[in-house]
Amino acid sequence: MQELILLPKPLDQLTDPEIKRKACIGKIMTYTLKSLTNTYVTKGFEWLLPVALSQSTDPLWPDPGASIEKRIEVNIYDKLVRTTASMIVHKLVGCSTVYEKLFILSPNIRIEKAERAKTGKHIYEFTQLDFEIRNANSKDIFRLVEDTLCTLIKGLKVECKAELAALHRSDLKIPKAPFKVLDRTDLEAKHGIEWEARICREITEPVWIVNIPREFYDYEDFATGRWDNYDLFMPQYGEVLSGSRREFEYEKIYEKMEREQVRKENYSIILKMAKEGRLKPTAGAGMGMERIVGYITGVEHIGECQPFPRVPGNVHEL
């Protein structure tokens, strides 16, 4: 079925027809990023400007949604630094620091493997709305993402009415809050390891998927084994969402970089934070823009959400 999936061209090859539907895109993006960040300056989040090199950056590890196949790295100032794979750091020391509740419009550089290029929903150049909060739990954040995604397709529906018609999806739903929860462990035993695709295909609204073994910043009870981290699901469209309650205590910390052997001198200053005290329980989220605007448009590939596509193993000239 993914073999069908036609790929994005870049703006100069498009038609007329494709040059007018890309448009609609385009003007449901514009007021996608207008309604969300409106809602977090109004409920009092600090806009931070975005980082695009950082010596430390998300590991995106143990992560099994993961498929990188390189990382880009550079020298300057005679120091290594990475291209960012996402601001988590960032967040979590700016929200332990100075903002209490802080947004970015965050870039993304994941190089994916190259036959992700067919599944529709994998860019390896893309943008989050990362976002965090001082002393939240997961509660916190499923009530304001279910507020904001109400808000916004609400609003979606009267300002870009005539949009969603051209791209037929007049009858996009406005969701009903709060979003169901399905905890991964069940889902793993009713439909085993592709239990992602049986559920994008069963669902009929968004759900919040629960308890899934991550990075180290997401937050483990190691008495239980549970993840106090979540992921949100769209139908047909998957995962547009991921976050979690963090991790802030030194010895669990280091111990689970120790576990999962993941470089600890790329992320000493969380290390040194929370040997000090200095970092505070946070939770917080990263929503995928061009995924929530691909199943707002239902676009086969996410790629036509973006003006200069990023698909896997395509490079094009701009």
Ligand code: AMP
Given for the second form:
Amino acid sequence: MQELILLPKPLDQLTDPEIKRKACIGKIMTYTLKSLTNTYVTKGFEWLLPVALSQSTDPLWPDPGASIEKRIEVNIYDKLVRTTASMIVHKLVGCSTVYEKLFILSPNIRIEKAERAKTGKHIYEFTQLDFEIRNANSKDIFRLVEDTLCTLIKGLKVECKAELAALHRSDLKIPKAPFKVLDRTDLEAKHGIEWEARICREITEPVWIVNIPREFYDYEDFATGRWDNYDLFMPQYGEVLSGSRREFEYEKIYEKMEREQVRKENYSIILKMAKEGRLKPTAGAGMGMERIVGYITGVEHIGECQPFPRVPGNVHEL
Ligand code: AMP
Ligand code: MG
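With the form predicted alone in hand, show me what the form predicted in complex with ligand AMP looks like.
After this comes the whole thing, all chains and molecules, with the earlier chain placed first.
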């Protein structure tokens, strides 16, 4: 099945009909960015500008979905910096100090293994709409994401009617909120490790999947072993967003970093702020822009939603 996927082409190689199709996807991306950022700004979020190089970035570990071929590290001013894997660390520090509610259109560089070229869901540079809220819980995040998504799709059906029709997506449904919540442990018990593929096929509305063991910053209840985190899955499609309520207590963060062999020296600000009680309880998430527009437009490969496709293993001049 995967072998049949055609890889997205660079702009200069598109035929006339392909240029028209690309223009439709571009209009839908523009409307999506407009609608989502408008919702966050209207709700009082601060819009932060992104960073591309930092000493500290997301460890992306342990995460059952991660598959990174290499990490990019470079020396500037005699300091080692890394390209942004996600802005989670910046979000935690920003949200604990100045910005009670924040969002960023953040660049994510993840050199995915070349064998992921034809999954249709992986690119090696992508943009997350990443947000964080002080003193929020999972329910607050669910309601916010549901609201932003329903507003977006409702608007798209009016403002991008012609583009959706050209892409054969006039049947795109405005989801019904609140979305169902499913626990990963129940899915595993029912379907085994293949639960992800099964759930994509079975659902007809977006669903929240909760309780997924992963990085140190996601909240884990040590007494029960339950994780207070979540992914949003779209029907036939799969994960478009991941997030959690966050850890903020020093002892827990330290213990998790030890357990997962995460290099503590890369997270000294988090550890210091947590120790001094300055890391605040927050919750948030990041939605992949190419994935959500990929779902909306029904493309085979999300690289089609990028003007300059970043397909794993495929490097072009632009
Ligand atoms: P993560 O925290 O790793 O789950 O990433 C957050 C979101 O970014 C995911 O839910 C996806 O929407 C998106 N994402 C993650 N990895 C990729 C990738 N390689 N290509 C495109 N989007 C991605
Ligand atoms: Mg994820």
